[in-house]
Amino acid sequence: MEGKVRIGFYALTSCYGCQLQLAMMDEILQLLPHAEIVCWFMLERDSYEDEPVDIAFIEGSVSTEEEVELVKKIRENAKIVVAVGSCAVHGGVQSWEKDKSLEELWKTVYGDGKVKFEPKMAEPVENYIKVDYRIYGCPPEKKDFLYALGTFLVGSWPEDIDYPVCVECRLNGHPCILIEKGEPCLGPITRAGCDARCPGFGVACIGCRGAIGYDVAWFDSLAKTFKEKGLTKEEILQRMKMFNAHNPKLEEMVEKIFQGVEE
């Protein structure tokens, strides 16, 4: 890219943890001579969402009708759109109970409370606009953001990660949470890049980076293992849907394991 690169950071519905992760990166300061931060409300209240940018980083899930219009506007104004974090890429934990109605979920959380915006079921950004690249995690790893941004700035394109957390877990020599401790670890189906941080502390992976892409996330094989360890179908679905609620193959693959089985 020639000249100063125009960058925008946009927030939808989320805990803002992804933006906080980015804001705490000292490396952002090194970027300033080469880039113009056009929009980033966390750091600049006078930001403009309507300005054209070279790279748009979007975090959060699309959870209101206003956000549907916002992401469409961002897409029109951006050369490259990057979904940042589990909410933007997968819909986030707010998609966990997507099988229930919005009215039921709203009543459970807010009772009879009213808001000034029009809510909707939480969805990934890609359900509404074309996304060019994804940065995974809840929140994303700093190195993933720097890798993607640096690659864009030199006019190239970052590679996607296509292997599971188990690879990094084995490389680090951690005890297997699933086999050796018998806990429902989602490492076998979860996209790597976190250096197997949770298993390294003896905690089972909950899949916050989402399932591996390219149709190689074998929910059925892992569900069979979980079933052999005594988990019910509902317990397996609840765990796998935490960060994969919008995966079109998850439920079908898990259901296959329990066909003809009475719980």
Contents of the next structure:
Amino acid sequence: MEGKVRIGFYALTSCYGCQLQLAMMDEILQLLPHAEIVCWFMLERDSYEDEPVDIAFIEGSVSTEEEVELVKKIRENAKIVVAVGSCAVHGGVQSWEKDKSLEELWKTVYGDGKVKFEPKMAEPVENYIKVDYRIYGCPPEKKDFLYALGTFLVGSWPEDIDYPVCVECRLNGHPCILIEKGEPCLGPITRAGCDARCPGFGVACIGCRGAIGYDVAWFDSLAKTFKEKGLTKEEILQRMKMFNAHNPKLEEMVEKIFQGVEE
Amino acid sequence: MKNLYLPITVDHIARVEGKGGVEIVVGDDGVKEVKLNIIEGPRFFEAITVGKKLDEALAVYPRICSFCSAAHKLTAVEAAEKAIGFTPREEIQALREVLYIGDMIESHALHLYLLVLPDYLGYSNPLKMVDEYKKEIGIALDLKNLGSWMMDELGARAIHQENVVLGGFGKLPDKTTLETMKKRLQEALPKAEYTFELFSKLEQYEEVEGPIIHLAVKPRGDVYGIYGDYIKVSDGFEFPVEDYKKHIVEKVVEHSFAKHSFYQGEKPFMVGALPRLVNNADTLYGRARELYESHRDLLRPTNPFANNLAQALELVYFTERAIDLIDEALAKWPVAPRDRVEVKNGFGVSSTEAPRGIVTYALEVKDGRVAYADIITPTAYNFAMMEVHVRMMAEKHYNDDPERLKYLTEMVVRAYDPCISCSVHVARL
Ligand code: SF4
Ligand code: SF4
Ligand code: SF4
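Structure of the form predicted together with the partner chain (previous: the form predicted alone):
Below is the whole assembly, all chains and molecules, this chain first.
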């Protein structure tokens, strides 16, 4: 790209972790000479939500009517729209109870209280606008940002990883938590790129980078193992829904995992 | 109402975490209305974790807020462990506190240097300070990096730490790493002190002076810190954390997705670094104690801007404290990372000191699942008081240039170091 790249970082409903991750990268200082920050409320007081940008990074899930309007406006103003993190890409952990009604959730937390803004059930950005690229993770790894930014800056296009966390886990030689401890590790179906961070600490993967395409073989081996470990269908569904509740094929795939299994 | 002017509004306060705005309505005879509009959407964390497996709920809670994800994780885990009747070993407790301090150091450094300082130096954005304030930016990055590295080592990463589990940790760093951590903390001390010097020189706006009720956790073992079993109020009252609902009420306000909290039914109050110092300064030790004694006049309990300096003092204190806690753990080396826990039924409440003040988790566990969850975050505790101070600022400056008024009211909000996104995901009635 020629001249300074105009960048906007926009937040919907989120924990602000994806932008914090980006803000905490010392490497961002090297980016400065090449970029102009048009909008980034977390750092910049002179931020403008409705100015044209080359790259729009969007963090968070669409969770209010106001945010629906905001994402549309961002799309109109941006050449490239990047959904950043599990909230923007998959609807985030706030989508875990997607099947309950908004009214029910509202009542549990706010009782009869009313506010003057319009809440919505959390949804991925892609449900409202076209997204050009996704950065996965909750939060994404720093290198995910470096790779995406670096690639965009040289005028090229970053690629998705299409193998699961297990691959990185095996390459690192970590003991397998699923096999050895019987814990429900989601590594087999989760998109790699974190270098098997959690299994490296002896903790099962909770799938924070979201599932890779469902039509790959990893699902079957997980199916077999989960079955052997005695997990129920409901338990598996709940665990997979933490970061994947909006995946339209989830129920179908879990059903497939349990084909022929009596519960 | 007559002669109402157009409201002066900041739609989206910059350099805080989360989406909030300020709305000020002025009439002929002064300020009519001041509102902190909290427009960050709701995420219903309590509602979505009820009925879920305990360990999965514990993985989700930190996602309430990235700036204090360790605070959320450790408080939720403590509440859960109280509920199931498990007490971690002392050395595990010490190492969890070191992780918590990592969050404290990172969060304070970030808030002070990147969010607050640009206002004082006349920059709209901290990145623009790089050329002129090399030293300050360097220190900010060093302290921030130290804090996040501590969380990487003890929590698996700086945001959303999966390495903290019921019964301890998934894995502990080796002895050498802890020794290196100690060394890096020692090297950070002069930088923390420099921060305190720097912030002791900044203006504290007299406009917002007035009595404040301060709430803070009473430190366990009478050593200034993060964990405790009682809440101390600056009016002299104390109550067990389990009784929080008897003394604090939360109300839904229509201009905010976050609720407001009141002490004794209707009194706004403050939580955070300043309230910690006001209530617990007698439990400080070391260099921080000396600095506190020599700068008491600046650490005014009546001025929310003193919260900035209080955070700077805590950078010094917690850096020293982490060194001592690492020594405690090393004295018992080798330390087993994790104990077996039995997930029994029960109810537990934990209140701890997050970087920006008290965070409370109440969890009921039944058959391995969360049966009830109530969470109140520091910013939710603070909103009512914050609005009072924004109003005080507006009342003195409503005749000024609107841009200056906006800037001053934003600065009041920033002094509280609010986590707006974390405040809206909280608390049932
Ligand atoms: S994806 Fe995770 S880290 Fe990013 S904003 Fe959402 S909850 Fe926070
Ligand atoms: S299941 Fe989990 S622990 Fe086992 S190899 Fe895959 S990622 Fe690693
Ligand atoms: S191991 Fe799983 S949960 Fe952990 S960071 Fe990687 S994808 Fe996320």
